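This document opens with one chain alone, in structure tokens, the form predicted alone.
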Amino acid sequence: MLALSGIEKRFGALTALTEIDLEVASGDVLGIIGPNGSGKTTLLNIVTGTYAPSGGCISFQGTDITGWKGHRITRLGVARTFQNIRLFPTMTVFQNVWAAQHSRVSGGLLGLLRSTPTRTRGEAGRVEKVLEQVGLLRDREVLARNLSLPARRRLEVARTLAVDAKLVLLDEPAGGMTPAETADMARLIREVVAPGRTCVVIEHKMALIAGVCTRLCVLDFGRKIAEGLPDQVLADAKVREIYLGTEDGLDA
């Protein structure tokens, strides 16, 4: 479904990514791990069109999307969450998911606001279904800024589900959560997000990664140092070495 070939990214004299080759097959749940600053979020930003690569090419479902703008990539069926949560804080839970659907409607957000009554009812029903899936239906009228951290992260996930994405990219979906909250997020990804979709998950918490991912890719200093089945990758001596002494080590 997604193929990266020779991806490089430079910011002036700083090289953030070097010769990244990676394939994500349809139905995969790929985990990308690595120390802070290893290039994980930069890689997601390139896939979603936030950054253009300095070298290499990106293919999504056989289409070369190298250098495409984010809105074009979104309309192909790619959605993401962010490490630093990006919601509309003064809008309700319902309105946040409603607004996310603008990428599915011709004419963008203005097109959504001008939808016909029949289409509007259909879109509203879809929003409520998604909120029920992530456990936020009862909070539909709550302002996003008044939600707990776990609820805000579930709301971000709901926004990706609302656009019926084929490829979902989750950037630290359990960031800042307790072990119990992390386990809840892992169940949400495993039971709601992953079925019928292809997923890429960036996360430091190995309990979540081991519980939801079918394959792992490890980055270090912008280079891919390991890839394969989770048990094999997590047992790799070099992978364990780069995590020694980190707050979120391999046993976290």
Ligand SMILES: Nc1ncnc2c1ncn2[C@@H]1O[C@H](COP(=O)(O)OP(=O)(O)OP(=O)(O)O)[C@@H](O)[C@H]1O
Contents of the next structure:
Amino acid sequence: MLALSGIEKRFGALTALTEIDLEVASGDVLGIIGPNGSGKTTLLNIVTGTYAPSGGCISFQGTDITGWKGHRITRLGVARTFQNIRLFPTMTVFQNVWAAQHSRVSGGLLGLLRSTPTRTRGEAGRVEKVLEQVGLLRDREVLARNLSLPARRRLEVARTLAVDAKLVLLDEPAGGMTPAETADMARLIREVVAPGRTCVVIEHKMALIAGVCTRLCVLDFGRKIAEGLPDQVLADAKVREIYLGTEDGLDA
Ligand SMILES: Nc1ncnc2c1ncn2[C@@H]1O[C@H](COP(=O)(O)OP(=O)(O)OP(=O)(O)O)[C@@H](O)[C@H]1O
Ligand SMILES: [Mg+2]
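Follow the form predicted alone with the form predicted together with the ligand, if you could.
And the full complex, kicking off with our chain again.
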């Protein structure tokens, strides 16, 4: 459903991605791992249209989307979360999800302001359902800035669930979390996000990768150095060498 072919990305003199070929099949949960600065987030930014690639092409469900602007790609059913959480901090949990839903159905925040009470009742029900799925319904009136870090990450996931995404891209969804919180996030991805959707998950934590991903891809210095079933990839000598002795060690 998603295919990257020969993707290159340069930032001035710096080459962030080189010759990336990657296919994600419908229903897959593809994990992307790699050391800091290896190009993981840049790859997501290219898929979402945040950056245009310097070379290569991307197709989504058979459509060539190379060079498309982000909002057009979003409209095709691509949603994401951010490594550095991006919420509306002074809006409530409910409003954050509602705004995400409106960004898809009726033209962003302007649409939100113009919406009528009758039209929005069904939409409010949908927001509540999504909040229930991520375990935030009780916190619906809490301002996003007052949530704990795990709750903020769950709220970002909720925003992707609110937009009927076919492809969900998660950038370190368990970043900064304890092992117990990471296990909760892994369960949320496995039981709520992944069913009926295709996912790409950037993550360092093996507890999350192992429990969630159907395939795994490893980046190093902007190149894909391994790809396949998670067990096979994690047993690969080259992959182990890259991770050995780093703070993101494979057994962490
Ligand atoms: N907008 C940008 N302008 C210039 N350089 C950038 C930009 N975005 C990323 N880079 C560079 O591209 C390289 C890859 O960065 P990227 O953020 O994709 O890595 P990452 O694998 O996500 O790392 P981390 O694990 O730290 O999140 C880095 O050298 C980074 O400094
Ligand atoms: Mg990153």
